[in-house]
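In structure tokens, one chain follows: the form predicted on its own.
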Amino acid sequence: MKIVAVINQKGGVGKTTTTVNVGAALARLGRKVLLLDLDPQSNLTLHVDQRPELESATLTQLLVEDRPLRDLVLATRTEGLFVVPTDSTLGGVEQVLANRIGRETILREAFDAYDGDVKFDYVLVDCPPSLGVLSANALVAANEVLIPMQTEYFSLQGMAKLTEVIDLVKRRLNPSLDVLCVLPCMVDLRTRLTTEVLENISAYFGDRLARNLIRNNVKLAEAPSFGLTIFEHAPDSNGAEDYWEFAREFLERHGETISDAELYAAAGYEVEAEAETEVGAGQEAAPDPNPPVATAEEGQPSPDGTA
């Protein structure tokens, strides 16, 4: 079970959108994925169509009352995707835990003791836009950190502070913690500022800058209001295409290879039968390593997300 903290102390950079849609893509690719909503705003909980005010078992019970993690896991409408919801009471947890010894290790201990029926391949933790006790719990429990960010000047300013905190946790509380990658979100490649910010990130993080970027897409902003992932709300959008490609990169960074055929099948694209090729007498036709995808004229979306 790989635990990935999705974190950035700056709000509105795409943390929740990334957590939900990467998790949904991984689940559609056959992995068992748990989403953990560690933000008192409960945006992730709402995004997967759960109602925090109706849930009696939330993350607050785990952090304050030591309730077992297995009791809090709920299924979502996406097969293989599960969630631990939260509600507004999580906002008071930092004060409750202020004088508690070992408060930064509660979440790690909960994962160590997990004995639920579902064995998860990946856990994605949606962290709050602050670097307090809740975020510290995520960093201490996690194996890796995924940092979504906007390609703006102030985002660069905040990255320095965030990397300091990650390094501090790594030295003192979690030696195995590492940065998986930095994922630029809401990207507009037409602007010079975007190019300059990406160059600066690349110079600092090197190959930890994600190869795939998440473009600015209104469908990604619409999906949470319907309680849907981007793959349910707008499967042919640029947003869906970008998160499919990043999910493939995510798995590649964990040593897994995803073929085009696997990705197209998970996305629901129909692949045409291989076209017959003319060959000389006595020769066998070699299979096409890159089978074509049905075009928009044939009534199917193409893999670039256009209709």
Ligand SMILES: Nc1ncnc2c1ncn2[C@@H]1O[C@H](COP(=O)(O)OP(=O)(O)OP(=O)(O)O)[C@@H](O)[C@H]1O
Given for the second form:
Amino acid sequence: MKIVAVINQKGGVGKTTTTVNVGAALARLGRKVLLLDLDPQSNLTLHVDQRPELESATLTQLLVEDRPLRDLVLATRTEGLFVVPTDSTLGGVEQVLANRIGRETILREAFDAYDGDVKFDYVLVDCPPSLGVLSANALVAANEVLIPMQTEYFSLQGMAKLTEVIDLVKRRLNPSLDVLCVLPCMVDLRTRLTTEVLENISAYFGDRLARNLIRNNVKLAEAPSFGLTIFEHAPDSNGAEDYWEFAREFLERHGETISDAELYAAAGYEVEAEAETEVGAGQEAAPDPNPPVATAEEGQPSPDGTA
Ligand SMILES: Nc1ncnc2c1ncn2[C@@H]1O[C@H](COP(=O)(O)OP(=O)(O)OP(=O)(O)O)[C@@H](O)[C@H]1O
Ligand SMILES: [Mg+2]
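Moving on from the form predicted on its own, kindly provide the form predicted in complex with the named molecule as a structure.
Full complex below, order starting with the chain above.
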């Protein structure tokens, strides 16, 4: 089980959108995936169509009352994709935990003790836009950090602070924590500023900058209001395509290779389109043009032969 904290203390950069859609793509590629909503705004919970007020247990009970993780895991509509939901009570948790010893390691301990039926390949933790106790819990529990980032003029500004916090957690509480990659989100490829900012991010992070990026796509912005992943809401959109490609890179960065055929089969529609073209081309090449020409050619010698 690899635990990945999806983190950036800057608000609205694409953390929740990335958590949901990378998670859904990995699940569609046959991996068992758990999404954990660590943000009191509950955006992720709503995005996968859960209504936390109807559920008896949320992440708050885990953090405050030591409720075991297995009690909180809910299935989603996507096979293989599970979620630990959150409601607004999580907003009070930082204060409740303020004086508790060991408050940063609660989530780590919950994962160490996890004995649920589903064995997860990947856990994606959607962090809030802040670097408080909740985010600290994510960084201590995680093996890796995934940083969604917008390609704006000021987007690198918070990075020094985030890198500092990651280094501190690494030094004191979680020595094996690693930066998986930085993913540019909501990218507008038409502007020169984008190119410049991407160059700066690349200079700062080197090969930690993802090879893929997520373009600005209105379907990605619409999907949460329907409680749908991008693959349910708009499987043909640029948004779906970008998250498929990044999910492939995500797995590659974990040493798992995904072929085109495997990716297209998971996406469903593309492999059918290809198969049709291939069959069509094959049929055209053999029976249609050749026999009439062949009969015509054969027809000529035979009158010659008879003549
Ligand atoms: N590639 C994209 N193209 C267009 N809109 C997007 C894209 N990615 C995300 N959005 C939209 O931008 C807004 C912010 O995205 P998101 O909620 O994923 O960011 P966040 O970092 O989780 O925000 P917060 O810090 O508030 O938790 C949302 O309305 C989302 O639907
Ligand atoms: Mg969010």
